[in-house]
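Next up is one chain by itself, shown in structure tokens, the form predicted on its own.
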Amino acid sequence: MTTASAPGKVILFGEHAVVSGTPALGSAINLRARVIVEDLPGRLEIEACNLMLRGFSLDLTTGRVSSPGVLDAIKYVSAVLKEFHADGLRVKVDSDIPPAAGLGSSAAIVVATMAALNKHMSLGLSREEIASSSYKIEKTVQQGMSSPMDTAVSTFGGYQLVSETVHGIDLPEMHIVVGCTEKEHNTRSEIQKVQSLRSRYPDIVEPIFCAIGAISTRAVPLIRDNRLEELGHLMNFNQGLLEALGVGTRELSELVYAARGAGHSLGAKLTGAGGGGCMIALPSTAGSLSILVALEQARGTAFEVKTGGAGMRLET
């Protein structure tokens, strides 16, 4: 039996523009997906006990599913197993990362599955090869609409600056507050929407992408030097640009303004593809409590996370 885990992520800056090669800054958070791989001769089965769904199991040999409507939730695990022609295994998935919320749930599951299979099947893949293969699999499942951000963060952890390439940056951890709308989003659909807008209005959208990239680059020294008030301003700038691209929603805006207003946050923005999912807020020196209360009062689900967490790892 082999167990591996990988972290979720927040995109601090750079959503959507990163798909076109503009810099984006992401960070691992202290929410993780865990995958257990064990031998199951003659069968191939996936079990999930905590994906914010009711427990279910899928027998890939017979096609029997214990609950309807779960195939979409496990399509990434299935893709990994098919990629490496895995058979005679049971794969158990357990994740405390909210799905379809912009926190990298699918990437964490792919990376954790890859890491567990790599060990269990003695594939001999390096960490870099796991990141590359995970990105390829996620991109295939999402039909080409993805960036290497999520899988890079889940694999390597810490902070990752992504554009045409991916490289880690040594930055201190931060405490941020996440607010979830409980409205799932569709990453592929939101990316398609923005790319369609770009094709119709390149002279307008390209400068927005450039501005988002400049924000991502400016944010790095601010985090390094703990200049959080300036960092909050950049978060607010980035939110306005994302709204201009049409990926904000009423629910997300209500949480953003609740965090900035009653929550007294230094800055707040959506994280991920938008169209639902989550936002993040940067607490002031007064702490996170007022933000948590404000987000709950605005009908969101709120919790605090730490950035800069560990990447994928094998667990005993």
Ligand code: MEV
Given for the second form:
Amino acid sequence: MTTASAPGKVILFGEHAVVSGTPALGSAINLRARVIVEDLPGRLEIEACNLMLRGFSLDLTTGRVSSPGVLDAIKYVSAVLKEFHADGLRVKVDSDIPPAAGLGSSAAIVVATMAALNKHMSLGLSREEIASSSYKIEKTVQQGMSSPMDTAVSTFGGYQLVSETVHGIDLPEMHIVVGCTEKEHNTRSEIQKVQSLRSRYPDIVEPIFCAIGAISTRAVPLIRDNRLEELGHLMNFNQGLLEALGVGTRELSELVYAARGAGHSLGAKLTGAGGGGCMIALPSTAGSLSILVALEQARGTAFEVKTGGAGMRLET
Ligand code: MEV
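I've shown you the form predicted on its own. Could you give me the structure of the form predicted in complex with ligand MEV?
What follows is the whole complex; the chain from before opens it.
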């Protein structure tokens, strides 16, 4: 039996623009997906255990059960099994990362599955090879456009500055508040929406991407030097530009404004693809409590995460 785990992520700055090669800064968080692989001669089974499900429905006419988190997890795990011609195995997945929320749950499942298979089947893949194969698989399952952000952060952990290339950066841990709307999002359709705006209005969208890239680059020394007030301003700038790209929603804005209006909040923005999912807020050193309360009062689900966590690893 082999167990591996991999972290979820927050994109601190630069989502969407990164799909066109502009710098974005992401970080691993202390929520993880775990995958156990064990021998099951003659069979191949995937078992999804606790996946932080938020939606579940039963169609009484067809008897079909629909739960996007479970279906997505199974889709991603089976893509990895197929890639490595795996057989005679049971794969069990569980995860603390809310699915379809912009927190990198599918990348974490792909990376953890690959890390467990790598050991169990003695595939001999390096960490770099796991990152690039995971990216390839995530991109295939999402049918096309995406950046290496989620799979790189999940594989290597810490902070990753992603453009056309991926660079790990050594930065201190931060506490970030996450607020989730009830609305799951579809990463692929949000990316498509932004990319078609870019084709239609390149003279408007390219400068927005460029400004977003400048924000990501400026954020790095601010985190290093603990200049959190300025970092909060950059989050607010980035949120305005994401709104201009059309990936904001009323529910996300309500959480962003609730967080900004709370005491001890330095800035807030959506994180990930938008169109639903989650936002993040940066608390001052006085703590997160007032932001957590404000987000819950605005009908969000709120929790605190730590940035800069460990990447994929084998568990004993
Ligand atoms: C999704 O978490 C972030 C996007 O930038 C897409 C990607 O980077 O793959 C929207």
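Definition used throughout: the rigid core is the maximal C-alpha set that superposes within 1.5 Å between two forms. Positions refer to the first chain, counted from 1. Just so it is clear, the model here is predicted, and its values are computed rather than measured.
> After the core is overlaid between the two forms, has the C-alpha of Ala262 moved by 2 angstroms or more?
Yes, because once the rigid core is superposed, the C-alpha of Ala262 moves 2 Å or more between the two forms.
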